[in-house]
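Just one chain follows, in the form predicted alone, and it is written as structure tokens.
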Amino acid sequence: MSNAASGVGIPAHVPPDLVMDFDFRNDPRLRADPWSVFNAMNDKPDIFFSPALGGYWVVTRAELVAEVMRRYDLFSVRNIGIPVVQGAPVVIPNNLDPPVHAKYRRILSQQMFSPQALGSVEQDSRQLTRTLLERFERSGACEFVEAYARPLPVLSFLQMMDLPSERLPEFMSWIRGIFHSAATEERAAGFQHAHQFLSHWLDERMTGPLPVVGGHMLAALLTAQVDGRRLTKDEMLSIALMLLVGGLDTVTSQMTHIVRFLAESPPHRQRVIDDPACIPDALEELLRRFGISNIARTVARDCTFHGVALKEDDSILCSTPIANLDARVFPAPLTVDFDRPNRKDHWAFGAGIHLCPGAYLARVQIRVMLEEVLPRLPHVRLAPRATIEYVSGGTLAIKALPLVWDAPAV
């Protein structure tokens, strides 16, 4: 990473000496290597500026990441995304703060995402998991993602919103195009036809009856109040989006990597299939080590943060790849360790009042995922000659996970 103090565009209030490339959408060394990159954020400033993605700050230690996500009266979400979308929609309640922020919040932490609410959560991902397995564990062979981690996550949203699964293939495109695809026009297009389906769907679901088993999210909706009033269809129709847009891609992408590691690290697996009370611990290691995240806040008023002048609509980075690899917090980061002592003390969901709601499903989801798949996969290992290519934005993924494992006999 070269120093970009000479660049063009650079705000008069940012210091040469913090002017730095970094491109966290485009680097090419991001396809190949994720990691190399984020853990080499150790090495810099506390806070830098990149000039690319239209200019923002980058914070590198873990502490000051998550005092950016805490610091709600010096960090807005009213744009969460970098470079900024101008007139992108506001999604309920992502981009909300305080105090609108908690009406919206409310109904997500105690109607939707609850352990309460989420009673048979457990239960149902096991059985999508052991159908999903169905299809393919005697094959011998896979491509993950499109196995197994996408259709998961989606299968499951179909069920809270009292969806027909038969609905699928359909979310998983509009999922690949919003999140995967190259061109801004397939991205706003995949945005575009799942804004459409679920605009006609509150249309009827508004006026039919209420779920009878199950669609305990579309019920949520349904029902939900803020100042004593019923949702609005248009808000009714943002926390929707939000479910979709925020929770499934990111489950999907978390799933990928941790298999990826597990397929190339037999004794971390065996470990994870011989004993399977490790599971809590090694699922918070794991959600440690891979980081996926990177958010973005936006300055809400000129201000010095740690010695760093801001001003006001700045964009700042908030990336849990690089907070969950800062050697100062996590000694040797890139190793994965299962009995690392602050193993739990990560960010992998985010701080503050806008800590991922979703993040007990996700550990239920990922949890179940070890108990069941692993098993049944016997010496789960990448496919012979298999390169294996990254994707970085909103969401670090790898585009796709060849595997293959020793069949059982026909």
Ligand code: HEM
Second form
Amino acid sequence: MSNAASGVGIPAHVPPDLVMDFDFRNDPRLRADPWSVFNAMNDKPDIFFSPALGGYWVVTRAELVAEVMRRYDLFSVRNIGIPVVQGAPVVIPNNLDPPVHAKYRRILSQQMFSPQALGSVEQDSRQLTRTLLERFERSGACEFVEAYARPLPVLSFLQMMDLPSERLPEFMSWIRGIFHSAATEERAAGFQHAHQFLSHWLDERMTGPLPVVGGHMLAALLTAQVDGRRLTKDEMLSIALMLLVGGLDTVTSQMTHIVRFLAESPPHRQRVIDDPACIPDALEELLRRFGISNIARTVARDCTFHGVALKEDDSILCSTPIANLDARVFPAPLTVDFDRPNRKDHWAFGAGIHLCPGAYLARVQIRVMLEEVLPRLPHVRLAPRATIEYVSGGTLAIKALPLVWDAPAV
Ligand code: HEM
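Now that the form predicted alone has been shown, please provide the structure of the form predicted together with the named molecule.
What follows is the entire complex, opening with the chain shown before.
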């Protein structure tokens, strides 16, 4: 019997007609085709309650998802995961509500992520891309996640943090552990290793000279001010961990969904190769079509939201794949149409005060990938008999993407 049918875990304030099964982490259909599961939310009520994962509300309309993200007076970020993890560390700035949030957010927006602060990021991303491509482009085959989509954002992070690129294997293994281990202990161990490493590294760098070239994110951590004082080490560590968990696996996943689609759709792929001027538009439509973030909010106080009574501490899912596939906003939402008139109006990077500060960086990295990678892998396609498996959670990812292409004769 399903949870909804058995009535397990349904709080008294939830009307029975709003209870529906939806487990955005464990529904077995997500493994093969998550997009049809999220697209099916078009047929659900605007707001419903799922008894799965400890019980949570789901908003199924793009405008409501954005409203929940924007209404920080009603919806707090003190817990942004489903199921709720008691005692989870507070991550700056994602777990901070106003007014404290703005003090830290300013550091990220101005000193870390503005196009000016990011300076040479486009040239750097291009250089990293070419270096990675040289390792596999002549082989005619690769597993794209490990060969490119994971190392690229990690190498970029290492550069911006003034960390040696030799650390790549460790960082990759911690991130694999945090995001892709089945066992809770392995996920915790990945986080613990990253925490310990960054903590020791900050101890060293806080007493040494500022980076001379590159490393602008480390320089920002070491020099930024809140309330007229420098950041404490704990604050620096929290921000560094936020960047690690928020900015690496997201880019990897987004890139992988996009390349998987293009590998299976020769007309779209050819258009990107033949007409690079279309890439900015193509990118927005691909970000819309393949939303990846399942973030939550916690109801801050008892309230009625669009006619539904919510109780303080209820969890509410704000899913960007659901928002981006809302057929009322994006007709035929599963169709990829680079010329879709409102392709830029998506919620891939969230909405409101927590809107992703890394959006510009992510867009540059993915655009450079489209410009550099596709032309060098002629007729790239999925490897014969490849089975693609998705993992759905806070980030919707593809486990592995085996590709083949026509390598030049040696
Ligand atoms: C395609 C890639 C990415 C996607 C889809 C994405 C998505 C998101 C979303 C949906 C949020 C809003 C979270 C919320 O409302 O609670 C967010 C916030 C955030 N993202 Fe990203 N992100 C990406 C890349 C990055 C990168 C590259 C970085 C940094 C290296 C980054 C750093 C952050 C931070 C620090 C926040 C929290 C902002 C705040 O609380 O004010 N993200 N991201």
